[in-house]
Amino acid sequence: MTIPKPVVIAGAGPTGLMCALALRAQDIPVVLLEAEEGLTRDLRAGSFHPPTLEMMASYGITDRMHEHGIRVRHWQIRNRPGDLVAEFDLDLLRDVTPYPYRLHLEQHRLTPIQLDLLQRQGGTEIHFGHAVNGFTQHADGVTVTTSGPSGDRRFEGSWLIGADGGRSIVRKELGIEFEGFTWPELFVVVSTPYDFGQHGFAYNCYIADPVEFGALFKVPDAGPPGLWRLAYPVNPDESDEVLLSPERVEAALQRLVPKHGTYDILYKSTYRVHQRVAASFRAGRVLLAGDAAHLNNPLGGFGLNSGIHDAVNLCDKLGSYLRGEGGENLLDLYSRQRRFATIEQVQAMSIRNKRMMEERDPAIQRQHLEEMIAVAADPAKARAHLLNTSMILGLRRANEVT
């Protein structure tokens, strides 16, 4: 196989990552462009599920993983105060995948380690401090421009890969609508040491009330005892500087679990939820991957499962199509297979889970919950309901568009 010139990818986050490290298992040469001066840190992102956890292990990125991350094999409904409603136990899949439990770790741990594992193989020019701000196509390859401290550059590429963010200058380049709407609420983030698990609280929990639904969920942080992270929705007509007040978070973790003395928060923050696809994942010798094709909300922890299954996707038929095993329209393909999978499982789970969460009608609610007390009560509508918000239903559906 002889590849004149390397692929270009936008961005170094888990999906940006990912697609770099796909790319060079098939020796195809890369550069990678960063826009910020190092690996960020978000402290959103942090679940990954079972086909997840299969894909990034060939990359030798799972093994790694499971020395800092959780695992955790149960998952929970409750609602306000706190009561439990359902608990699914993925242990239920083992049969299906080797790995039967989400895996708990945050975005900021995972990049480093796909960081590391790409350096130590070779043959990736990264340039961190390396905004792209253009591009051009030509009929056999494009050209990329970036700006940063550096100065301005220019690189010549086979192809370019847009995972440069939710608000990739790559996708609004290409002049490609990105499809859907804003959630009218803000949400806000904060991270506690607090043990909830002591109150029964699982390590994954989706909180339902009309006021304030949100999700509950536990990592790793630097070691033990890890740290507790709580998402709820706020009016958006606030600051920051009063969503975030002493006050005003306390208040809202002592409406989950009412204690003596006040929690030790160590993170907090707000940000937008989206739900948008780009009407396309492709023009011509560019591909969009991860949040810069798709956003959603995080009811669910699809969003960086999906960036990662993307980049797979994409990759392996890259690398087919660039070593003439097929023609160009296995790209079309990446990007039929990967929106079908975005609008008709990730799209539709997460916005049916928060319009679950937050149903404000107190019979349609009670409704909503019995129906998921009745799937968690039986074992073959349990497995079935796990085999879907795990996303391995998703995926194999995805993978039968043609």
Ligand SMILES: Cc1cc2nc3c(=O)[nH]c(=O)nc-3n(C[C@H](O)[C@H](O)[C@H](O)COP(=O)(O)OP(=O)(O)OC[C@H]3O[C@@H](n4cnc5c(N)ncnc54)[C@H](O)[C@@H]3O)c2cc1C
Given for the second form:
Amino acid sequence: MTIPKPVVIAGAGPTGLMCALALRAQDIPVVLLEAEEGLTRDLRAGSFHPPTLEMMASYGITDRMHEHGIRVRHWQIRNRPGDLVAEFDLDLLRDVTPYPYRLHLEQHRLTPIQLDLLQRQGGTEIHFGHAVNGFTQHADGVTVTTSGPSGDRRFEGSWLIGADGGRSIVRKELGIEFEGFTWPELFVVVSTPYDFGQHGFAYNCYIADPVEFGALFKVPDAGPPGLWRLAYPVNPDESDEVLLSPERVEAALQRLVPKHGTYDILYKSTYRVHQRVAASFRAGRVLLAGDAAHLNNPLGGFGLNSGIHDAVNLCDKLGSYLRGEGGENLLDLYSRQRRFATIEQVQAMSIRNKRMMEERDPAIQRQHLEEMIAVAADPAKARAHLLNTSMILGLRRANEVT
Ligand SMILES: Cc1cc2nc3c(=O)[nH]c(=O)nc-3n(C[C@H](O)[C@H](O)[C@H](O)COP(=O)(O)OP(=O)(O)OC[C@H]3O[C@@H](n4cnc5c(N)ncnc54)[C@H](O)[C@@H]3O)c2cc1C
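Next up, the form predicted together with the ligand. The previous block was the form predicted on its own.
Let's see the whole complex now, leading with the same chain.
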């Protein structure tokens, strides 16, 4: 069978690169268009769940991630001032996955691995500095236009995948509603090499507190000792200058673990958090995947993982369709399955996690935490909780959607 035109992908983030790898593994030609001059390096996701590691393994990505990533077998729920409430051991899942842990690796260390594997394989035209600014759909394809330092260009494709992030031009051009809401508060993320492990903190902790909940996790950085990243909510009416001032950041870390001397801060930034899902992940020959299709708060570490899940599900079905093994309804099935997983699992869990961590009523907070203590203490309940929070159950249920 000859496939006349390549699949065009907008965005060389982790989702777009995963789509390209999954299509190339099926010998489908790909054009990958990225607005920036190179891979983006901003500090974002860093935690990978077992099913995501399983999905990426056959492409050779997972082994490469293990060369540098940190295996995180335990994660904890703590309260202020940092006391341990409950600890979960992912090894309880060793009979259902070859990866019974979370793997911590910065997103900007994953994407160079993906790009390298893609370039070694050949068959992908990769254009950096090409921002997609529009497209038109025809009966047999899509014409995509870009702008950038090398001028305006056009690309002919059979299908277009919009993996161009939360502000997706592709989604906006389609006029697809991005349903949901934006949380009122801002978040600050700071990174320090200070070793919280010496105080008993697991490499992944959620800190419940009615005033300043938080998430703490360790990432490998360029190598030992690695970095600990703390994310916490702040007042959005204050300027970045104030929120990220050395005094404010220092005070936040001292509230977590008081210590003599100041913390060494290597990175700090603010970001806004949304809970949104596109009304459909397909419109004709155009498909949405990753942050272009859905956004969630980072409590639980689901965003990037679900982008990879989208990419694998989508490219499996697009490949089958292009080989003539099924009709276009396969692509609608992609949209239904992944919207289901996003809404029923990722949105529901990330919203619940945040509400539990920030609960303002002390009695309700205590009740939540007591429930978590009971779940962690019972291996059967803990295992069920881990199947859910590791995205295993949600994926199984989504795959049953017809
Ligand atoms: C602080 C923070 C912490 C996070 N922590 C986690 C975590 O622990 N676990 C987790 O799973 N997720 C986490 N996330 C979410 C995760 O980072 C995102 O879900 C992930 O980046 C989505 O990947 P993507 O490829 O879909 O989109 P992006 O990473 O946004 O990539 C989109 C790409 O498209 C390019 N692009 C944009 N517009 C165009 C255009 N017009 N034409 C061509 N290219 C374009 C961009 O330059 C970019 O390279 C976190 C996010 C933040 C902000």
